[in-house]
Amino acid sequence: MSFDARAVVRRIGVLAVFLLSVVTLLFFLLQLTGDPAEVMVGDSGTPEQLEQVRKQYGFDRPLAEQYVRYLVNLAQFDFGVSFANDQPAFSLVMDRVGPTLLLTFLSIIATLAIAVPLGAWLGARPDAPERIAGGIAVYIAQGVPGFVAGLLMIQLFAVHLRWLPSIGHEGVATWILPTLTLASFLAPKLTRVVAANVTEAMREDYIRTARASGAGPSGLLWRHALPNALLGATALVGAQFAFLISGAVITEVIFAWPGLGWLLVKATTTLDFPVIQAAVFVIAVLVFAVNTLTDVLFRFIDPRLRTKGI
């Protein structure tokens, strides 16, 4: 077996252990949240109806038996049907992956478009008065919660100016506010990382060599310092991408964005176990995939890491 093949097998093993840990923890935590049979029957249900629902969905069986049955079904990607509408839970979740990935990609692009040039500008001459003021503004912006920025944007652009819609995801106009909301939360941190890396890079020997060779300030920054500064920011971008997949719940709810986060919130309020389990499973796979791709990209752009496997 080649070295690369061993690395792939190792990654698959890590994924299997990771998913087993996630689904096991989730299964037992959901048992503490309440009885979904009571939600399905409602306040007007009789004890006989409650017992019938529990028997229908297997809630009357021993917990260990329910867990084993859950794992067997999960191995076949069978999460059961939604308690709310009797549709396959996995299909419901997969229908929401597209909108979440769309919002994730748009937010990352907007974050990079803001953070990279701003961070490079701040880091090139960190002692300049205007850049000190800019750094303070970025630091303050980092402390503003994303949902606060989202509500302010809705008030300004949707309610007051009426330039943009505030709900839905049909059409480019509906993408702008949720994208900017997430970018406003992510960009300040990435800006500070890029600025710090650029400042450090500008002190390196290769910059002095390039300056001695006649490179101007613009060339030193954009052709020499920034590419090396972005190397250290790659891991943060990957972490932000994974966060958006798993943690953009509030933004999706605020803008009625029909993604995984919104679906997970609705399923949680109704104790829809199959949908919750399917959503968390898909999110875990996506986050693991993003982290793996980030690691591969990091090793690709940094030759020193290529000998360490995937």
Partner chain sequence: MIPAFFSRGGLFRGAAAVFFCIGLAGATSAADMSQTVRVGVNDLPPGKGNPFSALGSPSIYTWSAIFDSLTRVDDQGIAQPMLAVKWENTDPKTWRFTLRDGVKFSNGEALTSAAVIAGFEYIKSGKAGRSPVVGEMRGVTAAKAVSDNVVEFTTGRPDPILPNRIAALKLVAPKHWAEKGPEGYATEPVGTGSYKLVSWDANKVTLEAFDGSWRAPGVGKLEIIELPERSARVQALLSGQVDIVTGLSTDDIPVIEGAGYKVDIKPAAQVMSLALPLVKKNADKKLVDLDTPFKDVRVRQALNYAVDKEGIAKGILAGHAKAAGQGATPAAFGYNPDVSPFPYDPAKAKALLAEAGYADGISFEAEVVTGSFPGDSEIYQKMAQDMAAAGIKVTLRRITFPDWLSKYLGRKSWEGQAFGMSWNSAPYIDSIRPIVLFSCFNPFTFTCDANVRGMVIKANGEFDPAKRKAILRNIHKANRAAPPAVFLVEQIDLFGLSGKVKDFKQTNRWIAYHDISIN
Contents of the next structure:
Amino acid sequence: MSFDARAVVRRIGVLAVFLLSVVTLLFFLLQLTGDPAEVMVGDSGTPEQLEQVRKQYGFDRPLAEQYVRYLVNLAQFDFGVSFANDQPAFSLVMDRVGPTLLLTFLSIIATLAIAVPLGAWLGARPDAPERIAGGIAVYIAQGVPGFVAGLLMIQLFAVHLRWLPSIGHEGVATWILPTLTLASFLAPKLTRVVAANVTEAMREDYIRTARASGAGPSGLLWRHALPNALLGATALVGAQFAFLISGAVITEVIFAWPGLGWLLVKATTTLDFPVIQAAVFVIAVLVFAVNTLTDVLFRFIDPRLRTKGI
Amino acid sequence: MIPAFFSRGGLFRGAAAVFFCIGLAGATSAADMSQTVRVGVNDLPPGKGNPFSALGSPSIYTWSAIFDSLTRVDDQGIAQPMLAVKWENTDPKTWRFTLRDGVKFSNGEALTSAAVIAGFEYIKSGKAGRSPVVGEMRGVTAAKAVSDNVVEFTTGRPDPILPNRIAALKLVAPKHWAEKGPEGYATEPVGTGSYKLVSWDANKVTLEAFDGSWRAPGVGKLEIIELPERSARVQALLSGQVDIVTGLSTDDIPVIEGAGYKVDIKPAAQVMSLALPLVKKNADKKLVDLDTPFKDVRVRQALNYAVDKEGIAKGILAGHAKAAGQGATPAAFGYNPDVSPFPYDPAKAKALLAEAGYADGISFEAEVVTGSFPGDSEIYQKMAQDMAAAGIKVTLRRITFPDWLSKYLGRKSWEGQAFGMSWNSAPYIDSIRPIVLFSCFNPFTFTCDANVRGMVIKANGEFDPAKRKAILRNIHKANRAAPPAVFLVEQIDLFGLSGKVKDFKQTNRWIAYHDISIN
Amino acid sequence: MTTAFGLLPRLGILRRSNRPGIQLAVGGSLLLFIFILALLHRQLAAYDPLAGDILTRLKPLLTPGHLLGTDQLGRDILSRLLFGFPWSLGIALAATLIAMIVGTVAGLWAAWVPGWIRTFINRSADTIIAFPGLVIAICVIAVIGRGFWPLALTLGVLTWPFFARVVYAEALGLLQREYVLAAELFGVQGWRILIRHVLPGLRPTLMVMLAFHFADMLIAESALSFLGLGAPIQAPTWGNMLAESRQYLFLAPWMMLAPGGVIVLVVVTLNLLGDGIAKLSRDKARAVE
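Could I have the structure of this protein in the form predicted in complex with the partner chain, to go alongside the form predicted on its own above?
To see the whole picture, the full complex is given below, headed by that same chain.
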């Protein structure tokens, strides 16, 4: 595709508006969650201590003033320091980005590795009895909540068989169970999308044409039907990315994986506003980046879209 | 007043110090660097390595490896020597502590009075606004170095339990502290404890033996890993990935023991209760009476009779906890052994309610926080079930801890009529702490009994431990007669240990890492 | 960022065509069965779902009097499971309807009115999708507390953009159809066009999404319960039951079976129905072609 400078500028404008709306929504929502000064002083705090902490952090200022100052600080990329430990909130968050992206990336790879072949197999001849049974298994897998899958896998592979570790994030062995747990959420859905698309594509006109011109069935599947199905997979993976980034929290909790989701939950339950704000900001930027990437990928995979120039 | 008595107390404590030193004398050779102990904890210290940022758990699990304070309160509620070897009153408002000789911080600084003064000055500087240590040091007006190894604290009014209270003040290496401040200390903590920091990662703290410590450990490496999910902690223990886990529940005991592992069960210094608020602070910051059925003491008694606390202790906590009848555990100073829990008597509960004019029963909402104690969610639910059987309909509202705090600290008002509340004698294991917190002296109190108020004033000025104990016991007796809360159970702390961990000891969640050995 | 979502419905989740009849028949009868259980939960439950005897806690499956055993407080699991039907299904359905109504209105509006309204709606959808749901869940709990409606509201607010995006993309297409253009030409009022001509065209898509979304909400409820952000503590929702059961994975593993099994059952039912409807409408469309 061609690089259109105007499109890039427009994209940046969209990003700016998007980030402004995310941080604004967040700022006002946080006001509803509570008063961090109370969490900081705890249950043995005195009224004087509360007063002092509110003053120290500027919670006693009018809301509009706090909001403006928040935006001004953000514009300078200053997220402030964590209420809990005085560390710069942004660097606390960035420490978690690596592990989060690693887990997300691995689970998307695992999902594709499971869902594409399985979906192609199920979709190529959807009426075969063993494939109907496979389809039902996929339905069932979809109904199992992530934490159940995770705990059961630990029980089997770590506790009983002792094949795999269930904690830590150093080394390939520690990646396997968290990756599978997160993939267990996405893979059944994707399998069904791929299966449906493959079934559909096998009947499309151009496949019939290809078949008429003498291509074998497996060639049809790999050369024609599957690329089409991948389009659907890309869309689904792109759409679920936001979920994977912040929604991986259950996997992170179970496997002691130092990701963004758990940091965010902890910060939210202790009202550590700077950390919440930095985390949500970083997540928003990541989601935006991946959506942009998905769009580009889309045009790359599907030539029809390129020519249509959507 | 009677300083003579106090030097006697000091002597007694000196004797205890000798025992303590012997206990530590074994660890003189260098630690075995081929050994590692891994600990799975609910949470790492939120304030990281800034030892003034919190008190108690979860921070204490990690900090007890790194930091020490002048004293430590044992499981009998008595202050034991740590970095101070003895202490005495030179007059009722002055406490003089003598520091242990030859103690070094892990960065090489020597322990002198300057370390105590550095921490104390920070607490008093106004920069430590949110530190819970500020509240614990409220009555202490000044600290000064009498010599290199003698520190003197002055209190505003006589403070008989300062040696217990001072345990909250962990000692920092003064030069390092001056250089780094609280922000720098958070990532580069330095203490006198058994271990020194190697790295502080997002969910793991790696430490190694500080061989020059006055309580040097035998095991060379220590890893503390955050595992927030309880079932995952159990799994990590059972799969041999960690050696010690914190925060278990009694239902984990058969699982852990069944797999050939061990559990360490100790009473916690906390009593679980359902507070029955009678007063609240109004806009003018004055306490006003609430219009509630709990005004009638018979209703409060009825609620206490209605709950089968023995059933909770036996059924939910597998007999490892005890039913509570007062806001103190046996270890806490001032606990009254003669005050028994309310017997389970639904008929009497009904009768008392009828007498108070509620023959048809009452109904109310209770706001509770769950997930802080073994089985707490089940305990509240069982309480509600029992009360329902006596015609008392309780709707439980589970709220978040920040929300609970907002309501407790009075910015928001309670939506229910009762709320879950723990009577916590930690950190100094003296029952005066919850008593003062839940008395007219705390602006955030939910109850204010004139009778108790008078006794609290007396206790606060009483230096003679025996007399002070007698007053505190009377307060517990008064609180049994006119209960400010439904006392449920004395809580417990449960740790899981793998087979290879030996000599594990913990007191009020302070883990004696220096004693641990591995085979 | 809208492209990917806009294409989603066209990419085949909604199309697959092989004998929708079986799927619809199986899914439909399962749904009927579930519906009957939900209606008769009071009659079928032998015990009060909140009351239990601590002496008979953690009894295994097939204990006399407790077919599915008892939980950690000695409550009958079968009774709790039955009382969970109105709770869990209700929350999931209410959340789905909130998301669908808000999303459809927003999507239609955005498709109909170009300019700043379209931009505003589309950007709002982007914002919500990228916004961590946990923060919103915690806000709702802090402000209005826990319960049936707070949960339904949280899930609905978090997921309306999924409907809005699909509806927007489909409606844009439908608005280009000749009969719609013709109606416009004849001066039919805007909202009439949307209701008469566009909405019916959206119906198959919405029905399929309804089924899938309903299933997702059921799982979401248990995820929120796991994080302690779910229904009130005593409430017998399946999510609560499942979240509580995880602490008894070792001691009483059967506790996970009942709530887990029923969630799987409902999810399978709804997915069968969703797939069936999708195929049916696809076949119809084919027939028309």
